[in-house]
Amino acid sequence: MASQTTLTSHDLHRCFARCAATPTLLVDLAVVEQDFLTFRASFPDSPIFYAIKANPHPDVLTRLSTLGAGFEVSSVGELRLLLGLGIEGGRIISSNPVKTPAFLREAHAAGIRYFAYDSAAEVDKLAELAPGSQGLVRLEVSNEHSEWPLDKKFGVDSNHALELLAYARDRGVDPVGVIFHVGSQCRSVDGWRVALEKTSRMWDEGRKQGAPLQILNVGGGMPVVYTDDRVPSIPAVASAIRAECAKLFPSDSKVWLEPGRAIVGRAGTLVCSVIGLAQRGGARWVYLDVGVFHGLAEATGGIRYRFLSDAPGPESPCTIAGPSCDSVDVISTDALLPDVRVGDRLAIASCGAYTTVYASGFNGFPGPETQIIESWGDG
């Protein structure tokens, strides 16, 4: 099972304590550096790309470099980011198979060389405007046990990535691997053995038509604990891997990946306030000053949230909802929490990941503030 942070009685107060005002993402440093480590001892000979979409927080990018991690970027933004950061290009890929010209010409001049794609229209692209790059196909692979699939957007079938990899040599794109993505918040070791032994077949096939093929790229996926802590682990997740490629690639394959939301989704705690209290069609509903589009979109998608709460009494089913004048902002139809009253603060776990990068200010709402943090004893 994966590990979660678990906030003591004590330890909710000192959080609610921390914010003179509320939404307030805290993110503890110390947790990202642990949970970076679990995945550099899991994944000893493997390369390490924050896929700094999840949080990219200078704070959090800063700590990760230190620790020797490469980045993963897909645009101008994230790439400058980096860079005033002082991490340079050679520590950097980007894997989103649809790049804007602009970013590729400064990704070029930046120095990175590794790109992903699944067309020959991006081929064409990295030709013309990143020559001399290195190129990774990105196989479909499926995404049953994902709780956000990634699968309809990007992607193509074996034949296709075999011609592909054709097209791409023939372009002077170095074919130098395979890339895949089991879909965020993947709850199953299953997700991975599938798509690996899918990626064998095509890859054997590759190598037998001449292209070089070298990196097995498996993206990110790895999950944290939401409400299930039934989820594998880091370690479960890093030994299904290594099995599976062992058992099914040369010796000589190189394998990366490009974890996000496992290594700051534990870390992040939202801080917010309950707003408006409501009983509708007999149920009870608690509204609060976060919602889908302030930070929690990910709630639209599957992912569902654990509330804590210093209030007293026992808990009981509840509907959550957001502050927004629309209703498709509800966070959660069937969370357990005791009699709040307005006023009262919650915590959210595991929001790390995927919150302040997804606000949208909709409706003048703010999205959180971030506050970083060592640790959650830290006064």
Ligand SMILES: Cc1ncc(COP(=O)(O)O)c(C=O)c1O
The other form holds:
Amino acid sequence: MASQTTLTSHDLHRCFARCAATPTLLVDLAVVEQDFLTFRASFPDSPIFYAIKANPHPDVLTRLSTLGAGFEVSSVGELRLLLGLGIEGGRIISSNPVKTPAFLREAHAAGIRYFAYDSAAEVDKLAELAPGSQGLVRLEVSNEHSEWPLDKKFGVDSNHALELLAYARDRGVDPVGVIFHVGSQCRSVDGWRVALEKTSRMWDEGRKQGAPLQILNVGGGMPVVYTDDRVPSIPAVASAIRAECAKLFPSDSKVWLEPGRAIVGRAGTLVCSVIGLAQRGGARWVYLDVGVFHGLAEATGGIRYRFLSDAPGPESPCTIAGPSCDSVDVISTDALLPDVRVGDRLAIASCGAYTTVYASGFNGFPGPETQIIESWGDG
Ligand SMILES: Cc1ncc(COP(=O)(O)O)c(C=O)c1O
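Can you return the structure of this protein in the form predicted together with the ligand rather than the form predicted alone?
To see the whole picture, the full complex is given below, headed by that same chain.
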């Protein structure tokens, strides 16, 4: 199957023809399935907990559930969504290091037992609201290879992590594991290598102190192709992680994964329309009916989307902006497009993750509708 970043013009036409209106996010379940199976084949001994924040569409969740995925949730809303689809708490974990008390109560009642923490206050909440829980301490690791870093808000250094392991044990929260996140859209396997080295030192020390560490949650962060197709593939990330774990961790350690972007990113193609054109400061500006407030929020933090057009002629540089009356609403300052016209359609590749979930409807412009399809090339 062709990657959505390399659609032929025939595929592009079929993709445009599917959308009665724009913006529309086409999500190809066959691609979701293929990418999930690639994860499973690449990490045969690891449970995969899909981080549903990336794209919680019920059809995506149902397909992944049928394939045997586990799920990672952060909130009451995400939890209820899964429970409503008949997915039991035993298949769900929560790795948000700071959880609301209401969520903890409901998650515990639903049978969720694995929770992340990175503070004494969170351990206290777990002890009181989710008794009998198994805890994974969130270690801070470098996010230097990531296009969407997550390191400023969460994680503790190794010494603090060791203190928290002891504190958790005292409070009756079983300190069974460590979790880290190398940052989303991590472009180098070195991100995991360095994180695993750091974790292994802390792990050995924790075991010496009596913590029953067994679970090593290596998070998400696995990349998809946007404009740079040199990002490591899932098998390449897997072989680096597995080799490092075999070298650094005891053989009874269990590696867990919670990817979001790399499960659903490639499957989504965002179809939108050109709504305006301008020359500004010597540059060509192209305005779309979708912008940073309507699904492309990650453009403000470093994600560089690939735009596909069927307009004739050579491509040239342009700035691409969204429809709202706000100057932040700029999606790219160095895109390449041919000579598009108002009313033309564009496809934006690899938009299955962190798009519809971010759409706010700001300024009265609706976010993309999702249209689920089954196999890209069909019909
Ligand atoms: C705790 C946690 N786990 C997993 C993920 C999924 O990460 P990614 O989409 O980069 O795979 C995230 C993303 O924010 C996260 O915060």
